[in-house]
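Single chain ahead, by itself, as structure tokens, in the form predicted in complex with the partner chain.
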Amino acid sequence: MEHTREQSRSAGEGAQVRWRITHAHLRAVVLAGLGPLAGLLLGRPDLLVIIAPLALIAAVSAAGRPTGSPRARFNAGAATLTEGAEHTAAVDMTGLQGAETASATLASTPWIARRPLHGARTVRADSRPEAGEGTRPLRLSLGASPTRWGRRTIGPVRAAAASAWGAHVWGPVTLPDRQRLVLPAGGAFDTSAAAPHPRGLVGQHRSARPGEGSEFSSLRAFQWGDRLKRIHWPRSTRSSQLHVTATYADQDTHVALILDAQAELGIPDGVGAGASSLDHAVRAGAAIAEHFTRQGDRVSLHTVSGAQTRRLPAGTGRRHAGRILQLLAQTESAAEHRVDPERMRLLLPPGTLVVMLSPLVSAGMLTRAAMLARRGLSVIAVDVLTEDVQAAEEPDPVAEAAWRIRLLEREDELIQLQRHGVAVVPWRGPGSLDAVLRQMARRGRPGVQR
């Protein structure tokens, strides 16, 4: 319905503008027409040579002017968009008869990528009479590829058309940009290790307990309220007493994911150039979200944020999955106004996974992991301050030394969090979780990964 809209505002803006001439045809019918009085005033007859030409083209511009009703429209493609992939805007034109070429430009805005490089085109519209004219539209293709999450704006364009030697122009007309929702590419992320304490009766880990499943566990003698189909008639034959096979239990985790949107470290440059630690969350909240909802776990978002603290309740699948992406695409980098310790309960059931993901500098964000800890669940802190986080160059001398300082307080703050059962894992893409998680299914205390 939005996408209607978009496209019939767009059409009407274009039908208000004519053909007009242009500087080239005014000049070629002024210098045409002085031409020869000059030349008659002078006695010059080579005048007539020098302005035939120009009366020529003049002429023929005159006769060819062009019929149509030109009309514009933006489409700027899919309403969300995954950052890094290839995107194309078209800029659609119809009534071109008469027309020569026609053109478009694409304005520059943040964190789109232009094709061509500054983004305008130029296309032939006599070479297909049939396009332009009537219902089918002449399409000028625009490369506009989004290169970082969030919400981008695509345009605005400015449309033209010409007709033959530039003497009479369409345009340009402005047509309006579109907003358009950018994903975050979460990237290749996998994890060979289990999720440690599934709960729940569906899902793709196996349990420790017997129950609905597809994993065989043993034959046992049948009881009440066993399912026929689960009879083994061989081993009942034989031993004159019905058996069942008993299969492990198919559970899921449920994996809580807190974003810390609180700071942004580092000056973010698009998707495989430098990354902010907000990037680098985002990213990495995208490809666990991704991974875990694809094997059944059931997945939260909470983004804590001193814009706006959202939150998405634990659910799985793939329609799931996109919510989470699309929760992320929208965080904002604020501060906390106000951080209470004893109202930061997240209502997590006990056996949930936190993985929070953060640059683990904010006071609020150590001391949320701590108590979750505290609290008997499994945290792992991904650290999202990794050495490719290029700090802004920073002219205060001074400013640089508490920063440095700070990293150091830093350092001795993870040490005290990974005290408190807290396992401390720098963001390294795929694999990333590998070990730690191995080592929360086995039930050991979480221990330092760095």
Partner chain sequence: MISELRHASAEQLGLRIAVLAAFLGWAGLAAAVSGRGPTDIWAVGIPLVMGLLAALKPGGLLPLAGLGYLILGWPVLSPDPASAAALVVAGLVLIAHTCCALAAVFPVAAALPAGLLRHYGIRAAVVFAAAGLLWCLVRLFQAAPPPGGAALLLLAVLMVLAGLLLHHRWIRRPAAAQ
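Now that we've seen the form predicted in complex with the partner chain, could you pull up the form predicted on its own?
A lone chain is what you will see next.
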């Protein structure tokens, strides 16, 4: 709906701008008028030969003055985009009767990659009429691919048109920019390990109790209420009573994602280039959420930030995964002003798998992880402060020394965190959580060493 309103507002942009003559055409007309007079007064017939081409071009240009009333409309595409995906914005122009060329230029904005690099495109204007319409709209396509998640600005765009010989021009007119929400690219993520402690009614994880499912458990005697399709006829024919096939129940689990947005360490350079700790956290959250919702698990999201704390209740399905991506794309980095111990509990039910995405440098996040593990929940702290997170190009020597000391303190804090029952694993993309999930499923409690 918002995208439709933007198109309707921009439909008439540029309609009040009229065609005007250029300085080149004005010079040609003046020289064509004064040249013969100067040739007669000065006795220079050669001036007539020199000015004749200009007079001819001026006459042809004046006779071919454009008659249309141009209009331009900027179409920035879908309301939500995905970082790293190819995206095209377009400028639709009408009323170009008599025009020879049309052009559009997309302004340079942060985290938007233009194609071509200079952001301008010029094409020949097509003024062939269509039945029932004045002229066929002319579309100028401009590549505008987002390179980082978040709210991004596409535009503004300047559109213009020119007649033959550059005698008359329309514009340039400025078409307002458009705001678009860019979703994080989760990337490839898959885990073959089952989630621990499944407690839901449906899902793809095998529970420890028998029930309706797809994985074989045993053969047992028929009981009232068993479905007839469960009867195992080979065993029944060899015995004196009916036997049925028993299965393990299929259950789901609740995966609670906790995103630490209190600090952004490193320099972000866009998808495919350098990434900050917050980039790793957001993209890892997107990948994990898409994986678990795709296999039927319930996923909730809690963003910890001093700017605005955001929560999304547990849900599953494709629509819920889309809501998680939108919430991740709106993440803002800001430190917490005050940490409330009561709000750290998050009211998560027993059996919840807690995945905390954090650089693990905040005392508040370390306390949260320890408190949740002390309650008996399975807690995985995903360390997003990876080796590829680059510091500033010219760091202050004092600040660099202080940061090294902080990293040493952080190593000791992570050891203490693991002793409280929190599994700490570095984020390495696909398969990062396989080992820790297998150990959780076997032991029931975390405690995996890095």
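Definition used throughout: the rigid core is the maximal C-alpha set that superposes within 1.5 Å between two forms. Fair warning: this is a prediction, and the values are worked out from it, not measured in the lab. Positions refer to the first chain, counted from 1.
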Rigid core fitted, is the C-alpha displacement of G64 between the two forms 2 Å or more?
-> no
Large Cα move at T88 between the two forms, threshold 2 Å, rigid core = no
Would you say whether Q241 is displaced between the two forms, judging by a C-alpha shift of 2 Å or more on the superposed rigid core?
-> yes
